[in-house]
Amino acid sequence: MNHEMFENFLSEAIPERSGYEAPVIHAMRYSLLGGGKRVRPSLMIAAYRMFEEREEAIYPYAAALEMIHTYSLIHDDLPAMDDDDLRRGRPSCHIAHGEANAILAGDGLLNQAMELVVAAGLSAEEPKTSLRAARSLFTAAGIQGMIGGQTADLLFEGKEAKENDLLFIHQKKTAALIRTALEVGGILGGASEKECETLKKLGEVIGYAFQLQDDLLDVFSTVEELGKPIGSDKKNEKLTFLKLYGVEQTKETIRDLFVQADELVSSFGNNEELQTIVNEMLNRRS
């Protein structure tokens, strides 16, 4: 992934304005481009550069789902959600623009999601297959993804519950998102149906490793290095693997879904810029 040409991607697609719009679209800006891995447009990318080479037509999906997620974070950290007032080392959009320019943005980001793969399916040659792009993105954004979720993490809080229950919540809060960038790097770039399949397994699979780390990060990491705040699963009485299951259950889980990761990798051929990134995403430290 060309990082630099993909921020410039990010930044021309909200361009700063002077009207009535301008504090929203300043708080959007904020939180879209003030850092942040890029974790999931990296991987969407990588996906798709193994089987076509120019990575410049899919930016608009990547884009899109980096949007996406950086709505879902503006939210996470309102008063109403998790109430954090530090988000990637810097003030929370709500504490740097007020909450409810903080609410709009996480609205604007999600739309402008919307407008650019609709965009880009408009001027696509085949645009069938840019429709089940889109559907997976936006169904993994939606009530059967990411907010489905966010809203069994919320009814969880301070309660019991089963294996089956926090599974729901990792499958759906934090897999979904990764769990379709690859599928839609693989829809895209014209991998099989069998590609593609194996594709939204190794996004289920390091999707849940992804989260399992999180537990671990959010008691065993500190401010500096994780760039918001640690002890919010505790602080709001989350329901995690790490609270059911110790530190070393979760560790040697974490441990399994990496082989299982290197193994759904080791099946594409042309694999070299996916498996350094799955690499990187297994062995962080913030």
Contents of the next structure:
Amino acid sequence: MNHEMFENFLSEAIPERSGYEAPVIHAMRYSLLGGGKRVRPSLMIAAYRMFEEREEAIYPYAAALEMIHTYSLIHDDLPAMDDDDLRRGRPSCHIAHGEANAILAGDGLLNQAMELVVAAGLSAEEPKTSLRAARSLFTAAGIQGMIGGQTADLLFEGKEAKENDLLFIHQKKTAALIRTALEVGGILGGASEKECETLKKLGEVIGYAFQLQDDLLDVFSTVEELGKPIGSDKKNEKLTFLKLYGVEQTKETIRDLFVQADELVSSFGNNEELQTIVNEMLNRRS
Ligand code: GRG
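The form predicted together with geranylgeranyl diphosphate, contrasted with the form predicted on its own above:
Every component of the complex follows; first up is the chain already shown.
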């Protein structure tokens, strides 16, 4: 992915305004443009580029996904949820812009994501393909995906639970957006049904690994490296794989998932960009 072009696209998708809506726009831009690894757009674009050369066509979808992800981080940091003061190396949105603006900024980002995807569909040559991509994206973000997972995550705070409960939370809260990133890249690139299924499976595998790493980083990383508070899971009595199974098993499971991911990526030709991103993700330190 061309990072500079994508950052420009994101910035232009939410231009600064000086009118009455300025406070919410400042808050949206503050969170969206203030750092972030851009893992999900990178995955979407890399999946797309296995089938299509020019990446700009998929920017509206990649930007929409990053907006949805950013809104979830803003809302997750609110006092009513995880109550975290630091995000992407800076004060969380509600600390910098106030709680009301942070709620609105999250809502605004979700809405802007919809506007981008609808506009892209209207000018597409094959609107049905755009609708399939839109359905994947918004289902992943909704009650069957990220919102459902976040609800379960809150439900299990401080509670005993089984592996299946944990799997539900990880698949929905974290893996759903990663899975749709790859699926949308495949759908819009023109991948076959079978290839889309493989991409979805890959998304589940790396989404799970990504969450297990997040558990480890929350304990063993530093605030400087992560750009967000460490020990947040313990503070909120979160149910995590690490808590259930310990460090060694968590690391071993990540290694197993890595092998599975490698096999799935290798089933595609022209997969260098995707391979690089998956490797970077699975070796991440922040
Ligand atoms: C509030 C609807 C709603 C959902 C919140 C994002 C989320 C769901 C919770 C945040 C806590 C958490 C551990 C989520 C798992 C997903 C995850 C690892 C998010 C962080 O993603 P990165 O590392 O962040 O890609 P950057 O800042 O690099 O974009």
